[in-house]
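Have a look below at one chain only, the form predicted on its own, in structure tokens format.
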Amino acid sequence: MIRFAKPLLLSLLFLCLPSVSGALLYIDINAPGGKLMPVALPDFVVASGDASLARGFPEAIGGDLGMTSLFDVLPRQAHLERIVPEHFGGRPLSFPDWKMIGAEAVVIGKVEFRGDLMTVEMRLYDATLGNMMVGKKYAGPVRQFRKMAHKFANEVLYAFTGVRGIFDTEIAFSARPEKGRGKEIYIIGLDGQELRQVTDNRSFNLFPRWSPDAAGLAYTSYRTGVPQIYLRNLATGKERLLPQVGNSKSPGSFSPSGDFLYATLSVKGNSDIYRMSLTGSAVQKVAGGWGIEVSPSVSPDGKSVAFVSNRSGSPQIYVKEIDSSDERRVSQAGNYSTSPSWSPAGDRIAFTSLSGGRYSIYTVRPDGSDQRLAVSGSGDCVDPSFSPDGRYLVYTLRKNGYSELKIGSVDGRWQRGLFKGLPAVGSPSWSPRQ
């Protein structure tokens, strides 16, 4: 597999007390609409620094849990108990206080700083049984304050679900510039915040990929004059160009091992998909025929790859077996389906068809069974990625010009908007688990 090197971020640190197991409080993450998990967040205790910190964290961990549609966050003017320095040396919590609010969880957290660099304790505690259920440090600069919050958040869900978080997962996409032209990749976290810009050479930088490890991407560059991958790396910034097959070309997905890339190349005028070595040149044909092939989304278990295809005389979606010959049309939602992403449980497939004059957001099983209407909206709904659970998709809503990223739950119960800041935003890629 081939290695990026990864930006440090935080150190995480154990604490050395009892958390407790077999707490009565469970959330059935599969069974929407049922009863919210009341939760308090009051305001952190920050002995000096950032005082700002002190609602800071709180009000990052409430953000990330009630994207989830199953945590109900108390109003913080409810609480009757303040949290001070000596709830983490020994002094128990008022638990009756915070069950007369209703609450049945309670995170409290107490930040220490030094210099540039800061520890933050954070607990989750049972408030019906008294019982502290998780208790988490974590160490590093002050500016990562939101990905310590996001990881404590993901511990959150994980102690009352049994599901892993995907609270510090980031979307790369691309958007032109505020001032500028061509168009630049981005990347931002999955509240909406802490946007960074990863290109900059002003020209046409399209279609971000992320490595398996969450440390890269590839991506399309118009840099020379012609449209060729790249793959950064995202700590150093260093990038590499991809061996130069055929003329137009675009990332697909990497390989589950990290070892290929699968990439639209075009070859004497005809488009097709190919397997690429990171490790070495070999090139590889994996799908190809009459008419053009593009766009390949490999799944997880690296076996097959869906592909968009004209064969048909308009584009549609296909799967084909890797090693074999076996190929079969999926879509059947309108005459025009793009942008297949494999979920990563390897059983749904998510696209986007044109259907009544409008682009709307499909899933449908590998065998192209059980077609769904994902996501549709009052624009068009395309490009879409499936979150690293599987029950997410970041999308792009385009009308009249306009256009911004947007979430919603494959269920089609729940979106939200993620980010409109800059012109023509387009081809978002969610992140692996960091």
Contents of the next structure:
Amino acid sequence: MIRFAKPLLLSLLFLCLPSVSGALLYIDINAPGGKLMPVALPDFVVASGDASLARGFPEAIGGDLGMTSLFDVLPRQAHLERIVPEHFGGRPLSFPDWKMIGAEAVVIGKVEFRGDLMTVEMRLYDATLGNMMVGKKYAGPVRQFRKMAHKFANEVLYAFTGVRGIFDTEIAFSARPEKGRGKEIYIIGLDGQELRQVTDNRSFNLFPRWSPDAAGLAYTSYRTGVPQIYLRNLATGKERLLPQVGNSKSPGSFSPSGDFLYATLSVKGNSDIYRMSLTGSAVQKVAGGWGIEVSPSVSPDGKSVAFVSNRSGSPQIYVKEIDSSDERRVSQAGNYSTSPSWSPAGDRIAFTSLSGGRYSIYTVRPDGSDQRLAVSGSGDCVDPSFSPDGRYLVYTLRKNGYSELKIGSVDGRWQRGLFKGLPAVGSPSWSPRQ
Amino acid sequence: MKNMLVGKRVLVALSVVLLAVAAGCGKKEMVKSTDGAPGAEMSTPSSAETQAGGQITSETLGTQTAMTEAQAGVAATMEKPSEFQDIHFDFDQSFIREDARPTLRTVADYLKANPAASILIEGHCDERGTAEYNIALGERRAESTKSYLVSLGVKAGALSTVSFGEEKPLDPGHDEAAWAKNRRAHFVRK
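Please supply the corresponding structure for the form predicted in complex with its partner chain (the preceding block corresponds to the form predicted on its own).
First the chain shown before, then all remaining chains and molecules of the complex.
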């Protein structure tokens, strides 16, 4: 089921529910291979309306937690206690029953509907101490129930690790619709659910890039027959055409403040890196030369830009300090290195590189040292984009015309599929936290 | 072959719309194509236009311009027929190869003999590498083709360029034979 981007109306009510949770950390997120935290997610209480959400909520939260390789979601067949409305009115959970099946933590929830809106109360309990670690109440449209589940999964992760979760982030990408030869822009949730189509003009729509507030996308469209950069407000669907300079254009990345877009513009056949003001009309060349310069990615401090140049004879990754003339090559191995993506912490740059006849994804420090292989697969792994917590990369796996989106950990320990439902999927871009 | 026919039909539909707009002719003579999908035919004016009562207003013209743009966007995804052969390039290169020169001379002779004619040069790449880099590479192929034609005496004003990167492969295969065909410049009479 594909639908168009709709206004995001989710509002959050932070209830001052009593909590005795301290700063105690249960899981060290940087010590992989440790014991998994066993968590129970019994069916939510649904007073009236869509009863499928009784299971839908805990499944969505459990899917998120399971993705981290930090939690062990206990099978619901093992549960001994059923959650009832009274558990939200003062009746304590039977914690010995939860401990007996091995649970260290229990998440319970209650859903109430009012027309198209609903209110969800969710609580995380420490089964050993019997206290509530987190309590939240969310209100919003029923169709955004997953968003609420993701937000609470973020809370659970934070309670156990002190690390802010990314479960409510999304991935924008381009793909060919079932009909036609063009490509449209789509957005999908990190859990592979809630695919929605953003553009619908049956031309080529390519290279989506998120604004820092996640409210908009910049992308290239051939909708008038030639490539232009458009800025789209995802809530309203309103679009803006950016200043028309040169021929081919593709957005690279927004400045951290969101005031500028770094983009590739081709003037008289020569592609260079430009900075375009989004509040005014200024367009300034940032990096260039006689060769091809494309794909700018701005550092999180806004002071440097990574980009591709073929000035050495083959495409390689370079870093330039924006306000100086200092430029250096940072990709070492491989004879075809493209698609830089700067990590949110600023400590590494991911890119695609050809070696041994296959494209793989590497990361390197911005000074060009410590290049490491992050992802390689049974086909070409291209177009990396960092997650907002810097722990994962989304990328395209391509092989003989087949393509799918995958997510891998930056340390290369695991990969999983994200989306393969349409032809020619590619150019994934990970949203900021929302 | 079928693709070329469809492309031709869209072009015909497009030129009719353009002509209609340019001539500022009466509403009832205006035609539009509902879409560029295979099998699309020119449709009769919509009810909204009929209600306009044959009056031309700036508002209606604006709508027609938008339609034309939308059509151009869809048409951009289709292979356009050409009376000239494509010329081909080496992997990750944009220099004009020896084997491209006879075709370029043909194109140059045509343009010199027809001073009113103009040509759009499309630059294309094979599927290897990354899409964003390939847009720039296709641009460079189209520009180096344009420069060569200018060096043969063609007026620069008769030539325009657009890159489609790896988005429009002529051969859908995934081997060197297909890639070689897809690294090309394509000539479209405007």
